[in-house]
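Starting off, we have a lone chain in the form predicted alone, written out as structure tokens.
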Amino acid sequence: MTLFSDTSHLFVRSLKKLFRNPILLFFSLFQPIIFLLLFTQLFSKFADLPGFLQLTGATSYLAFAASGIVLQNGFSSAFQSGTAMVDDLKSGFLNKMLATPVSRPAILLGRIFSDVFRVIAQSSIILGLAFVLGASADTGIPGYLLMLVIIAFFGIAWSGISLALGLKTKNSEAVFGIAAFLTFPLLFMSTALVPPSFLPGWMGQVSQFNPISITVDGLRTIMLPGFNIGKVLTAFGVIGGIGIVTMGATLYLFRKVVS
């Protein structure tokens, strides 16, 4: 009961601070919003391409590409969990936390599961957001709810690459940097924003392999018609392996600070 009693608090102690410091919560919404409301738009030519409809299943580029903005919104929120571990460290919280009979896998608990709800209200506010541009999901509020739990579990995963480096370098700017600096390719040759077959060769061939296009075809067969149910079990098998990779580092290196 103690692991338990001790999650909830500090995961109720890392909202509060996420609440009392607004700014991080719009910045994270903020550029996703601005791709579903401006970039479709400039894009929506797209969906009059020949052969657009039956390459893609989806009637307009919006619908199209509803699902790799509210997966870039998972990772760019993950991206705070680095950082706010960062500010734990710096301010002296965590050597409080460990002079203190609290659990210690209860610490990094807290602030995953923190990380989940904010990855989840926000994903939920940018498919409401969408739906009310017109593009919903054809597999109805199932759909929704099997999105949520993808896009919760990506930013799981995605988080652990933030929570490591952060323990790792102790320095925000790095993980920032660092963290974009792997992201951010990986969003462009992907499968997020236009069809494979609109990507030059080389790039097409990287995103057969990129977990960022095997994840939004996850989430992009739930969204359009003909619903896959391997491509979802694909993407969590993916999700899975990088997470096994990047929460053992963060517990690897979290035991390392905390011994």
Given for the second form:
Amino acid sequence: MTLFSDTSHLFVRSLKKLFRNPILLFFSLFQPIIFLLLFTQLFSKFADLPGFLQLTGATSYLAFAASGIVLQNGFSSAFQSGTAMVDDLKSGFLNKMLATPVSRPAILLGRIFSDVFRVIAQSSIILGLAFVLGASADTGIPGYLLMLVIIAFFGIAWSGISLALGLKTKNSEAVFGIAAFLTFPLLFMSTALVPPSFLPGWMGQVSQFNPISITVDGLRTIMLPGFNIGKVLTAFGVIGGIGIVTMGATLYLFRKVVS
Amino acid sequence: MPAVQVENLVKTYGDGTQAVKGISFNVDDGEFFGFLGPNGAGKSTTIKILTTLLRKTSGSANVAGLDIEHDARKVRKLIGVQMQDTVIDEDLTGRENLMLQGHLQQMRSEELKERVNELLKVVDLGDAADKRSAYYSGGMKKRLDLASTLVHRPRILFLDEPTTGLDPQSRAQVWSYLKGLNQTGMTIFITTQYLEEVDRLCRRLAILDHGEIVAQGSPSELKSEIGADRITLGFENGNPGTGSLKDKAKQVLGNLGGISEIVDSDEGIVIYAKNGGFLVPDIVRAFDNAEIKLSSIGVSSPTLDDVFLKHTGRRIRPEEIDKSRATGVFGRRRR
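Please could you give me the other form, the form predicted in complex with its partner chain, since above is the form predicted alone?
Everything in the complex follows now, all chains and molecules, and the chain you saw is the first one.
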């Protein structure tokens, strides 16, 4: 019972902190919106390339790239989760919480739920903007909901990486650095922004095993015509696998800090 | 039943450092207890263990009659903890900070709201209650931090250097709050560098050095243990830090009778002697004969400072900490 109320109080705390630092929110939304508005325009002629429309089923490059941009936003905000944890560790606030009878798992859960809330809110804004720009999900409202569920789980799994890093290094620059180091190779060696057959040979091979590609395929099959439940399930499988590893590491390191 | 009961407490860190080497002491219920020692003596380690934040290596420790490891959860409900640094959530208002703390202590909302209003008045933050605490001055933040440890009406309050870094006015305010709390029956366990306040407020104290308790008792007991006046000698060239002058001076003093102890100090040399005043002419004459020039000579009855110096060989100097860390009442916020 206390787990539930403690989690909700800490969830509210995290949200308040988030909304009282609008600059942070602005910058994390700024990049995907620029991608949506400018990047898709920059590469809009992609759609004219022979085979693009048939291969992807998309009506425009925007419709194709929207799923990739949503996902990119998902993992850049997941990477901020660890820095918030480092802040609490360093300021002593974590110790202050630990000196109260607060339920220990609630400290992690409050953090994770606020991240999920955030990633869902941001994804909704991006998908809404894509809709206004003319890229709507082929599967309608249920499709949108399913996409948000995928992104939420993706967010949890990937925030586990930054949480574990934060708990291990106790250094937010390190978390940021490693996040930046991972972001672009993972993004560019994936099918987030380019269809697989457009990638050079070796990159195409690598991208098949890139969890970003697999998750993006799950989103894209919802967004574009030709819904394929298998791709959605595969995405969930990969997210689940990653989540077990990252959350396992987070739990292990958290318990070490707590005891 | 003692509020705190510690027996043979040992803490060895992973790298082999022995921070606490088997200490034992008791704090009575309702006592104002000072826990003193030079930096690195093991004070913070002990406080962290007693407040369930750190695991002990061996020995036993009870707080409010409960085992700190077996009954950690119950202990946490009965204690309030203030850490060395001011710990508040600067994104939240003063009121929100206190409410959150009460929620984490599983207090009921109705009771909590009233309690928070009451506390905000007590620590003089009524007007700023709904402002973000990031905009508070250093003194206000410290008061909010203190209030947040009191929300659930703890029976025992642990404070690690609660007034370090505060300007004198805020410091006096914090001490007067603590005195008031103690008068309502709350047990207070405090580490601090301010010996005058310890002398005034603490009923008993323990001095920790290199992880061991080197003295404990009431301030007057400890002072009378010294059993001598204190004579401070200053030398012409300031501090005779260079060995030879100091050694020579000590030799001179060694040949004089009636001295119970000679201790090095930053200001020169401190001698303890019964009826010290009568010894002054002898000292002056002896140094004159040895052609060592004295720049000052002072006689005083012993203070806690002397007790501390006697047992640790060091002097506590809170002023130095203040200079590097002070944030005044009107201090700018650090981010």
